[in-house]
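Have a look below at one chain only, the form predicted on its own, in structure tokens format.
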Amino acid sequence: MKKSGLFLIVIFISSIAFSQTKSSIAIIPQPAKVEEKQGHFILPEHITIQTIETTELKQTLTDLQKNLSIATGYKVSVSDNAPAATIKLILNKKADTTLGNEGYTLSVTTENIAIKANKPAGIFYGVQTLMQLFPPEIEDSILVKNAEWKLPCVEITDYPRFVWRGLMLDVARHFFTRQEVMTYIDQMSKYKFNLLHMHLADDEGWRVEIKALPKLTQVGAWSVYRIGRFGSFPPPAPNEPRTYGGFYTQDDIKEIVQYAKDRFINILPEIDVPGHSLAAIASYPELSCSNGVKNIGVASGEEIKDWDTHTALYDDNLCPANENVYDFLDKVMTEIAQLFPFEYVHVGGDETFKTFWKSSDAVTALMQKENLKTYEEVQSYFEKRLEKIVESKGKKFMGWDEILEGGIGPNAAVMSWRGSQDGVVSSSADANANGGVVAAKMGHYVVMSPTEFVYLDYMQSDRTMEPLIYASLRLNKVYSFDPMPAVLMPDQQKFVLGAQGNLWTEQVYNLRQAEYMTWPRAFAIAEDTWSQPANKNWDDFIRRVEAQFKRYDVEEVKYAPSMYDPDFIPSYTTDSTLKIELTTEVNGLDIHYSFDNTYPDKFYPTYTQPLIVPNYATQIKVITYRDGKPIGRMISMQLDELKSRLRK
């Protein structure tokens, strides 16, 4: 009996050790199948990579060599014939139908590592997973001494759920340099995103060189420098220098496109028309219905629209009744199509306030001539003409879901940003309930990008901690996103290409803030679009996010720790005393608080139930701890702020 008991204890301890080892695997996005084996692979000091000769993998090999050699100091060589290679990259001679074009298998044994795929893209994604199996120190840019470079033995089979896995970077509101865009691409590629949507033109700037229209960048790329809260600035004085901004030359674009292609990322260009066009109109005033009279130049963060009444304060719309506009767009799309090899061109179409169209004699005449009953139909007329222009350049046409409202063009694809993801809708009249559902039911291809789940410009924590914007989006909300609307029938689901997160940059002035707003919420989007829904688990996701934080600490990528910040939920008791409920989206945290204006630590009271605010208190300070150590940020919340939220 004693021997049996001892045997069971040994088995129990072994199983605990194995489960702890298993928890060290922290891959994002979660693979389709992970089977951990006993043992570890120890990286040798002389590493040989056996590969296949293909130009598509040239950059993958270069990056892999660099990533394996810098932090380790080890020698890495590449050969197309090395039977005893450390790492083998193998293209299947007979396609594995399970893997498709982007899937892979990754095998780590005590002897070597093998990545197999049908296509080079799969090899690339397998390499990204492999790098996440290494300790975080592999991300260092200098030699790491006394590190143990070992990986858990594992068998992984992986493939994506959707073909469109994107992020949008708004480079129009604030310009990001070519190198900054490439850095963003590097970060995306590690998490198997395959599309970068570049928002290249808006009221605040035109960012791509069009040689046939030089004023677009001579004039349209430059605004007056303002710092503070975007949207609240006064209009620039006539003599203020317009030196803030920048643009990409065509050589810049070619370099960015190739850089992305080498990392299996497509670039989707967006030229946002007919609204959001102040930069174009500042360059060529005759493009607006008001002939530039109601144009203030390239916007510099001043208020240009009344969002309560949907009224344009300045004319930022191209004029649909002006034939010169279509000639202008033909020139733009000619060069855009030549610069960007991706099959789609995004033309915007959102938030086109018709204020100045309604007072235009030319638009009235157009409506009479074309028998257009509404101004939504006027926009539809514009979009359908633009669709023909885009298609004449060999490209496919895509726009925001407003292009549905007056009647969508025959081949247009829709990027859906408005409305509930699971709302039941059935016609274009219900487009703003969910344009993606409407479009898919009509047989149009769709990319899901709903504000309530994937708008990365939204605040991540309490608004006292974030640059103020009109909405909040917590990490757990992003992680709950399913790009496939439940209301779609199986024959309609094929039109959902996938999804993407959008980083609008009104309040994002630099790359560090762009990183902060993107990560970790884009980790959730990566998993929403790549991983199988059955494999998603919130608590395990948080464990893996924290593992990525360690990698980012080494790599010096900025990220938001907002998931550790509590939410404040105020209410009044029956006797009108303020009560505060505190909640956290990460489980297992202790919240310590104070009402006496001092800074709490773990020796202060621990939150266990809603707090009744003491008389005469003016603020509450809170901080979260885990296992006796601070993990969240110190938050000072004014009680008047909570009371104001109740009044609203």
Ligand code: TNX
Second form
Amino acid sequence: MKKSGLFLIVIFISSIAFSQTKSSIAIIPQPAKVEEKQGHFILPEHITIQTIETTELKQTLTDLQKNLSIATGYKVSVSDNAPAATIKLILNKKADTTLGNEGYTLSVTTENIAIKANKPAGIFYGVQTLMQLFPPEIEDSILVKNAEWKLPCVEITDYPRFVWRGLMLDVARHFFTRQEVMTYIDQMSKYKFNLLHMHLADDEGWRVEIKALPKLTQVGAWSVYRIGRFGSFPPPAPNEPRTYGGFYTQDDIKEIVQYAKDRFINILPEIDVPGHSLAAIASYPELSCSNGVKNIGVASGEEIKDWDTHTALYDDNLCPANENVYDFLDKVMTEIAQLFPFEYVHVGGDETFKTFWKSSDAVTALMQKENLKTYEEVQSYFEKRLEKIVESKGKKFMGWDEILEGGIGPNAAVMSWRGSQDGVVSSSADANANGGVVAAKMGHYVVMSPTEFVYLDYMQSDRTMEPLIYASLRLNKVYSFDPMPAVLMPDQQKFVLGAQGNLWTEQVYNLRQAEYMTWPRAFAIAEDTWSQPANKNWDDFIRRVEAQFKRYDVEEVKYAPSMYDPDFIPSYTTDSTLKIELTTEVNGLDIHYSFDNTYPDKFYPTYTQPLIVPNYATQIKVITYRDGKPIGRMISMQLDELKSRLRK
Ligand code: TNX
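Beyond the form predicted on its own, can we have the form predicted in complex with the named molecule?
Below is the entire complex, every chain and molecule, led by the chain shown above.
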């Protein structure tokens, strides 16, 4: 081959590589198939959207009209005249089988935009993808002057991997208003999540109005205001005002449910029983076996359990041996079933420390009568009765994986939070291995939400940089999550509905922090649950995360920049000198550091290999840069802190 031919091939190949790495298309979750084409579509000043005759898409149309007009200042109208429309939304007359119920195709040509789907949900998801093709300024809430509203031409075919793509928001530990929940729903819906699990009752609050049981919200929704480190507060004095908290009226719930439905999101309600029930017991002390031991009231972040010994310091369990408890649950479930149209009701079941059951004569009598050998079997007895109640209201029963422990009803579904996703199951009775794997093997439907991959309450960066909580979970670990355990056989895999991230809010005091904890890790969960595994790529994901950050900057949604913070890996050399290895989860960053207590910048040394700590240094400060610009946060790490980690 002549040299010039080789030269042309090199240019051709490198231009393909260039166009791939520099693509302006940055969609999360990554679609099943994206074909970038030549040319651009320029948004005309008068945009027409083809009408789509279904009430399910009314809100989608309204939002699309609004989103295309505010920042652009353009006129957007809805038209019957399909050929002339700028944006065509088309429900397929004959179903396209690859697309299923939630898939879509999106075609952007120089002439127009077309989204096609079998079902309204697919059109909605196509619209979400379309919005991500626009420059970030489209998200602005005011007119943006001098912007160029152009999109790359592209052909996209897209559909989800799993039907259950969820996030859980714990509104019990800290209350989030109806409006805040709606804001959270808005954010989720852009990334094709279709389920919001609301954790509505816990020791710290009962958050949903039950008309037949008014004390649940008159008493159960209110605690004493405490700010600081949850779990470490002193118990409130008897006369301290209980004014902190709140609840959703039934009208609020109806509004939230409808708001979510308009964005193709189901709401899964959770009433966590028989443990985690202090708010209910504070309202109706007779529901516990010990009549509310000293009735301490709704928890306000004081210590109520000893986690080392699994002992309850106060009784937060409903009494399984008390018939009034089942009447209570019947009343609760009657109203919950009416309020929430979703097919499942989640009944909790986690962390039921049996301390007070063990000293209860009523429970002992129940065990004799029902021939129950263990306290796990007592919980199982309770769960099976509750399952019947839930089913009598026309709903399916779901609980945390503890419900497996003493035997499980035939139709119960499991939300698995404990154990390893690698599916190492030492025995089928070992729910701790992975409740999800065990349950799917037994033929129960499961949703995967393992702590090690999707616990959004965990810290995202070094523990010195985040509000202190039980454990850490970095973005790259979330991104490495596969909801389908490798150990499951094909006929067992069908029981895995999907996965969800859980945002527990012990240390999350407000919506800004809820956003910070959620994003970008929920971008990864969106991709873990929606995208095909073969389409996942960490470096490309980071490129797309950064594109979303730009949108969030415009929208003023908070997100964590923790992915730019390095990890510190301390060790000792053979002569007992402290050595520090620094790693970053994002590739291509420079780490600059100092040991002299001054703030490093790019003129300071760049990290290239593990650092031997100078003799009398007391701290290391580090900051990451990219392309000569600071990108990470300034971290001051005390060397004593690193040494103490080595002692542990
Ligand atoms: C365990 S996950 C809990 C929650 C806590 C969470 C903190 C589960 C079913 N129970 O009550 O908030 O850990 O990470």
